[in-house]
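Take a look at this single chain in structure tokens; it is the form predicted alone.
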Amino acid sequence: MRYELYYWPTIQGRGEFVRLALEEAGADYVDVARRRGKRGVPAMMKVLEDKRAARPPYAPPFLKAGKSIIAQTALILFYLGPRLNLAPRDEAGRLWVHQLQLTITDLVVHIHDTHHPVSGWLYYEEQRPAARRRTQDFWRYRVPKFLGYFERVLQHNGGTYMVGRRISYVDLSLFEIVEGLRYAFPKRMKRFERKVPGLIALRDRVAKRPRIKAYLASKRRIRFSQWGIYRYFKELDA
């Protein structure tokens, strides 16, 4: 099957978690909105704005697989996992991977809110004091709790992968979390990494996987910028 991924063409964002899974599996897919002309962003907006659709997606990312349209990052990965051999075969294992991915989804919200704690409709410069306060709380409470939790799960599973003995989409997603935090908070992350050596080693293992390595070096991998989930502001990286 050829999958169609719909997400904004200039940012990694939440769509990157899906891209990493598709790339690791060597899946046949097209990143629709990155196509030129009417076949790109206008095609994505046509799906979003279709008032006749009985089950429309709320927002990108969403995936078209045959006649099915699946939205929400964690649900897309829950669907793709067994099909791309990136999730356990048993139901309990699939639910456990999904639970971990939903926890990652919670963490992503906290990361985004460090630079936009008041409103996504306001510029960062309009909420600077709140962003500084939110970032302090994020690194004091949220990062140790979330990354400490994932570190504990990883070590309990033997220290190589998060679930079972094979890579899953959760491992790929945690790679993206580490990469994003390194971009947004290089100084803070460098100090914190010694507390989660297992996650850092996991990140390194994922980066060395042949298909992921090739993807990261390709033009298909959108670079981090000031328009995604992870944004660098010097004053927040004290």
The other form holds:
2 protein chains.
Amino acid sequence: MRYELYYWPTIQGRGEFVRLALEEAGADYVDVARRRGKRGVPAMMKVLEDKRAARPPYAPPFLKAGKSIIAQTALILFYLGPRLNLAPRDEAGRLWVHQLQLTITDLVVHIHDTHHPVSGWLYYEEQRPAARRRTQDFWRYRVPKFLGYFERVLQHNGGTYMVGRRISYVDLSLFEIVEGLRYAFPKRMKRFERKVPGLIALRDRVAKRPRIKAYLASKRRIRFSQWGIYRYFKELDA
Amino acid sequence: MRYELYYWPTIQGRGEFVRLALEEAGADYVDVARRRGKRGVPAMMKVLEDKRAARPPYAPPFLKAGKSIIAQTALILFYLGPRLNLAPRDEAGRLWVHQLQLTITDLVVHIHDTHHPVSGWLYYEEQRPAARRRTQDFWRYRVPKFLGYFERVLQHNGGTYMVGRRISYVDLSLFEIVEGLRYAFPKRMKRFERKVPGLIALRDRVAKRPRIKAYLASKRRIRFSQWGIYRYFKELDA
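Okay, that was the form predicted alone. Show me the form predicted in complex with another copy of the chain next.
To see the whole picture, the full complex is given below, headed by that same chain.
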């Protein structure tokens, strides 16, 4: 099965959680919108704007698997999990990794909104005081609660993987969260990391996996930038 | 099976999407945190603060079904859907209603953040200018896109239900969204409703269902208030 991933071609964004799973599994996939010319972004827009579709995606990322189109990052991973051998086989285990992924989804909104709390249609510079305040509470309350929760789940499961005895897509997603927070908040994250040693070790473990390592060194891995979920502003990292 | 729902006892909030499904199905359930004394909120906090739990919920709402504890609103509904006969039976259909519910989940964050864009740890009065701007873009961009999307899906499916030929939990959730927007933004919503006639007719259809009608008239239905997702501020409804 050749999967088609549809996502914005210049950012890691939400699509990256799916890319990491496809890469770790060595899956056959096309990152559609990164193709040149009409077969790239216009092909993605065509699917998004198809008014006759019975089950249209609301927004990227979405995945085409045969005739199915599946949207919503966490749902794409729920779908791919067993197919890529990146989720437990039993029903309860599958629901549990999905639940964790949905909690990561919530965290991602909070990360994004640190720099754009007021509106995505304003520049950062137009919402700076609000961003500063949002960031302050993000690091005071949200980060300790979210990452503390994931750390606890990880330690309870033995410290190697989040769920069961094998790697799952949620481990890969937490790698991405750590990387993103390091990019956007290098100083704050450096101070915080000692509180979640398990997650940091998990991040290192994921980074060393042969396929992930090759992927991170390749051009397929888009660099962090000022246009994604994670953005660096010196004043927010105080 | 007697289900136990755990959610904050004084607001509709995210728990209401689950309550509506349980009520429509005539399910046997306990709204745990609404019980008096120690068996109420303290019983919920005990589950939340149990450091030894292998699969702890991150936050309410969560559902206890036998020995399983399931958190995340959309996942609770995904789990309950087939059990309450409120989801299609086929796998693709089940994933599709879940996808729609996840998009409702995204919308709920945007609704909440109209009045609290900067921080949940500040009063509304402390973030009024940001709330005004966030609300402006919410009604200019988000509402037309989200509700327009749901309207299109509904019409494409024949106009009666969102998915298939029977009611599903996503129909109930969209009822709640319309009710919530009417409470928080009576003037704006009144003007907007003509653009989504299908959703308004769906709202009416849901409101007339015997069990929902009885539920809405009962004390089990918590009133909208200034403490939930949907809050009324005259200046935001300009």
